[in-house]
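Taking the form predicted on its own, here's one chain by itself in structure tokens.
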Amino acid sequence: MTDNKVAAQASAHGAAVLLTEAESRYRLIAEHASDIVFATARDGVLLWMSPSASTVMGWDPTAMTGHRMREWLHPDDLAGWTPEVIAGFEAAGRVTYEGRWRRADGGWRWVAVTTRIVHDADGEVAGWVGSARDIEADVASREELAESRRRYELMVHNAADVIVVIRGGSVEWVSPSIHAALGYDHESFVGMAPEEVIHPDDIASMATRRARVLAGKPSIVRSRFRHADGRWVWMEAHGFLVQDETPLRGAMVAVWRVVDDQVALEGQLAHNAIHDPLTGLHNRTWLVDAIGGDLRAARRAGEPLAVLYVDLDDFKVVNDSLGHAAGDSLLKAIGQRIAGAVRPEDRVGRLGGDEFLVLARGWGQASEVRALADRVASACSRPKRVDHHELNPTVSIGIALSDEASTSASLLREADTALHQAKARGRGCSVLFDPTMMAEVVHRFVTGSELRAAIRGRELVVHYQPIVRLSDHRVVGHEALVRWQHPSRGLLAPGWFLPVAESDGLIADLDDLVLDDVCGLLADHPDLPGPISVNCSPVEIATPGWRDRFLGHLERRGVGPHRIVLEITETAVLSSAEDVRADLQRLRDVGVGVHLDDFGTGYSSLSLLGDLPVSGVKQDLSFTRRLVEEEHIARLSRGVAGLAQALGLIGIAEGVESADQARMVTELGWTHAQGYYFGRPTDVPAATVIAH
């Protein structure tokens, strides 16, 4: 052997050496890898595979050689490998792939298989050679991050808000919703700039809310956009600058909602908060708010502010005898009439109930507003007519004109001490407030409370005026009259206190206090010559359960009703319901006398007497007094004195105060008087006659 050969030899052998050598450390390495290794035939039948397929897929490597790779291929991804694939792949000499593989417990595995051609000696196909990794979890998280994207994007082309990408000043992206928004094709919305779209008096308020947003701080602003169709539409953007690492760095998203249906909600609740719902005129928070504002603006005008308060007479009336429906509609139509007599300038509004306000400013004499206030009631006072029936409405206004240390508060005030003094004087006028009418309410106020712990302490005492028979001067009567025994004024007479008492709730107090009297003197003297008349105030009739109260005092004291008079005014039973009469009837059914008091100064007389369940009538002391020097009252007195005899009806002359006038009454045909001539009101009934 030549040295040549035993060289070569000595080559080969070490070559098929480092082979083995080499072919030992990639099997270890294959052996102990985490990925599946594995190797085959051309035909694909497994040679070997690594361990790790026991890890990875729970197969044992040396039962599944001389299977088929295909055999453990998910049917789908099975499908895909054609001939011709398969062509394509040899041709290629590499093929990678992403596939589900059968695990070992019949479940499907997500795996990432690279393989690579062998070839033998001769350059032809051997085999292949390649490795798979697990990539379930990767898989997965890709088809939740899909899902997600699907999600996003249902949510983003269905979404009744409008998502719009800005960038650079125009539209990159905007969300289909568009379209439902303001009438806009997406495409076409696409590059224009929001300025395009947006009112022009909200351009402003947008760039600086645009501005606010680039510096990084998130806004919300209301614009009115232009619908596709011209009409203006409230939308509401709220918008955020993009600042994470993403395509959209640095550009500003924005979304935009529709709403129209809540501002025109927020609108119609800011007219309602200072509206009165039945009128449509400004309610009282508004005129309190709009005194302040107009009591400022006059001051710096150098002008007084003129406060009208106005209250629609007789109102209690319509309500209870036509309905509520009926006073809804007489109140809407002063409230227009009030707002039609004044100037555009001047501010109207409804206060509550029947009473309104009318605030004027630019007045320079108290004869302009005087004039304005006939100008309101003179509108006010035109006949209306409500379900066929004509009423006549009139109303009464307090007047109050600012000065410099004038307030709001005192304003109101002062209007309403002189509403109150045009009330007092007959109805259907105004008066101008001045200074010493608060002495006055100063004084209301003061005896309303000094009132109230009068009748706990029961210092209103009980005075009996006698009512005789004229033929023989004989007391056939008393009318109870009630006094105040005031503890530093002395005895106050009514008229200081019992307008206090109708007005600040106190008469039935007053008026139980006063039967109660009566009733106890009564049992006290069951043998005092006739009946004792007590007054019931229009008020007290009006109280529900009164008649019951009533009958109840005479009840506890054994008082027979025989022994009570019941002393109505006409005015009092003209203002009040059927139930009030039928309470009458009652009375007179049970033997209680009901006259009528101060006949000849109310609107319906007549009728009252023959409607009335009545026993009674009382000339009015103004008849009176005035029967000696007018001829035409003696005849109307004449007249009055007969219809009571024929109706046969007890007739009473008040206020007899003079020999001429006892005569003269007499000669009239009245069968009873009382006055001061037959005796002035004591603590103690009079005698049994009266002689003169």
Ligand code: C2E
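The structure presented is a predicted model; accordingly, all values stated were derived computationally and were not measured. What we label the rigid core is the largest C-alpha set whose atoms superpose within 1.5 Å from one form to the other. Residue numbers count along the first chain shown, from 1. What changes on going to the form predicted together with the named molecule:
Relative to the superposed core, A297 undergoes a Cα shift smaller than 2 Å between the two forms. After superposition on the rigid core, displacement of the C-alpha of Q585 between the two forms amounts to 2 Å or more. Once both forms are fitted on their core, a CA shift of 2 Å or more is seen for K618 between the two forms.
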Second form
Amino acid sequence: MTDNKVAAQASAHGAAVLLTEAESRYRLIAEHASDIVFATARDGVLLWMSPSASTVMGWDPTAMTGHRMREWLHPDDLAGWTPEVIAGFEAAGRVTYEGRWRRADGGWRWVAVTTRIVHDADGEVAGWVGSARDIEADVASREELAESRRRYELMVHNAADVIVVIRGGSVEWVSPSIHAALGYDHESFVGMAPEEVIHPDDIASMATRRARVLAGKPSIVRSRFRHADGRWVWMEAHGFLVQDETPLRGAMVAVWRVVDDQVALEGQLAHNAIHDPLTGLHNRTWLVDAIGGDLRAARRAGEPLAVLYVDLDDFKVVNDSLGHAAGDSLLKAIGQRIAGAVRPEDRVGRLGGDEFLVLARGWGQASEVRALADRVASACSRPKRVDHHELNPTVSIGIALSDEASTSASLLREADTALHQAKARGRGCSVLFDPTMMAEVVHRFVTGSELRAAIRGRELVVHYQPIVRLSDHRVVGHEALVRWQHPSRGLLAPGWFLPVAESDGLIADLDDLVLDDVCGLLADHPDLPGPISVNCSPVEIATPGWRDRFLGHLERRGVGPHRIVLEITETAVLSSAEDVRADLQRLRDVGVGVHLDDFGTGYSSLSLLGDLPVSGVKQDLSFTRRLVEEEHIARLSRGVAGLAQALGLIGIAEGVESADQARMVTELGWTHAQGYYFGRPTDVPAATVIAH
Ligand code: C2E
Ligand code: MG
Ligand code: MG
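What would the structure be for the form predicted together with the named molecule, given that what you showed me was the form predicted on its own?
Once more the chain from above appears, this time first in line as the rest of the complex follows.
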């Protein structure tokens, strides 16, 4: 018998044994329909294979019989199967491996193979029996997992951010990037408490944040961390608690990012926002804010806030002749000089251009503030060398002191007004604001076009102030006073816009509007006590046709001429031509009253009263104010009152603000009065009797 024949007989015998055994197993394994069950001879020749091979591998199991199993094993897997390894299989009695089998379509399929050796009755190796499970999906997902893990590791290890796992207050794991960020070796960092490297001042806020994180709320905090070399590094820490079912559950994961540059940049931006880059002083934004705060503080302390508006004289000349660099260096020097001349607690800033501002508190007296302004002015006027040129700078200063009613805007405006006055007086002057300067501001404050729109839009309203008879305080008439109900600036007195109306040729329209309102009111209230006085601008009286327009208003509304009084100033009549007098006389003839307003301010002679076609005279309020203190004013006032009486004119004392003044003007011979004491101008006429 040849060797082959012997082998074939042995195989056949082995197969018989195996099949009997396999039969009984088959039922068991059949339930796992997806697994391929197989039996081979000792040398690996397939004897039998379960039908599932067709679904898994696309094979016909019977056609495979007689082939050696290694024929469909992947060459890579086979490579490791040296004769020694195979001998080892037999010795172990079982083989398990994961490998690829070639499918009928030529593709590969991952299978997990488990085979066990089978012996015959004589204890000889009969062959192998085993099963192969399709693990294609497992392998794919395992590979995906490994890939994502590789990606994750790559990220964690190469990220600039430091990732830290903290458990029980100490570092359980940290990414190697801790070295780049803070200079620590990542292994030595494990086990440390983060507090060991956090700035003492930041520990409290860090602890609060950590409590938040542990309560399940993600949190971000910025703190300084100590670098291994000792310096402090700003880091932003994002923390969250791991709550899902992973080995990290319950740990706190923090991502630390170095934000040193960002913090520096933010600091710089915040600084730039409130500082002037040239002088390093505070800028306008900051100053305007500061005035508000200082004003409140000053009010609480019961003292005024002083605002000094400092302006470098002739700065344009320096800039134009020596160039901008020279201009800049002068501005810088002036900034330093101002700052050096005031107290450390005073605030100094640059408003822009060549304008600086000083805010000072604690000066109760105007004289003290003037002294401060003098110190600033003399510090600024020291000679200054710029590129071989010796400059002798001077500054003009406008000063404003706050009172109860001041706002940041009003104080700045007043200091600015005072500065304009100072400038008007020549180089190097300091001027303290006083309310009479406002008239000057008016031109810059209101524009003609704005006023024109206001007249058209009926934003102008008329207020009425009572005129009383002094003997019984009975209201005998009213004066109509125009106001501007400005949409943003509130109710404006005529001092704010009349000069503009006059200079821009709007005064006629304005007076027409007032007269029309007044006539309307008189027509609606035939029982209103006494006439209403209207003011008329000297400019208007001088325009041809004015008188007819005036009377036309009365006629249109059916208002009797005796119910209207025209107030004109003495200057208006004096400087006008003869026909103005004729016009006035005509008005008098038809019954319109004519009162000479603001008498005493125009330096005209008393005899004028007798010459003019007037029915009354109003003593200017500046006289009324001075009566009590200045005897010669009182004498003059008595003279005018006496003259008025002698000429049969109504004598009205304006600006009576107190009972003292009311008594005084009565004593001096004035029969009528007008003033806050009796009633302020209001949008409706006053009651008939003013009770005092
Ligand atoms: P005026 O004709 O001498 O009017 C009296 C001014 O003194 C009013 O100021 C009035 O509010 C104010 N006044 C009254 N009583 C007192 C007081 O007790 N104390 C103080 N400090 N002031 C008092 P207002 O309303 O600001 O008017 C200022 C000037 O504007 C008027 O002086 C008048 O010349 C002019 N004006 C007012 N309305 C008109 C108008 O409709 N047309 C024209 N052309 N001018 C007008
Ligand atoms: Mg008047
Ligand atoms: Mg007046």
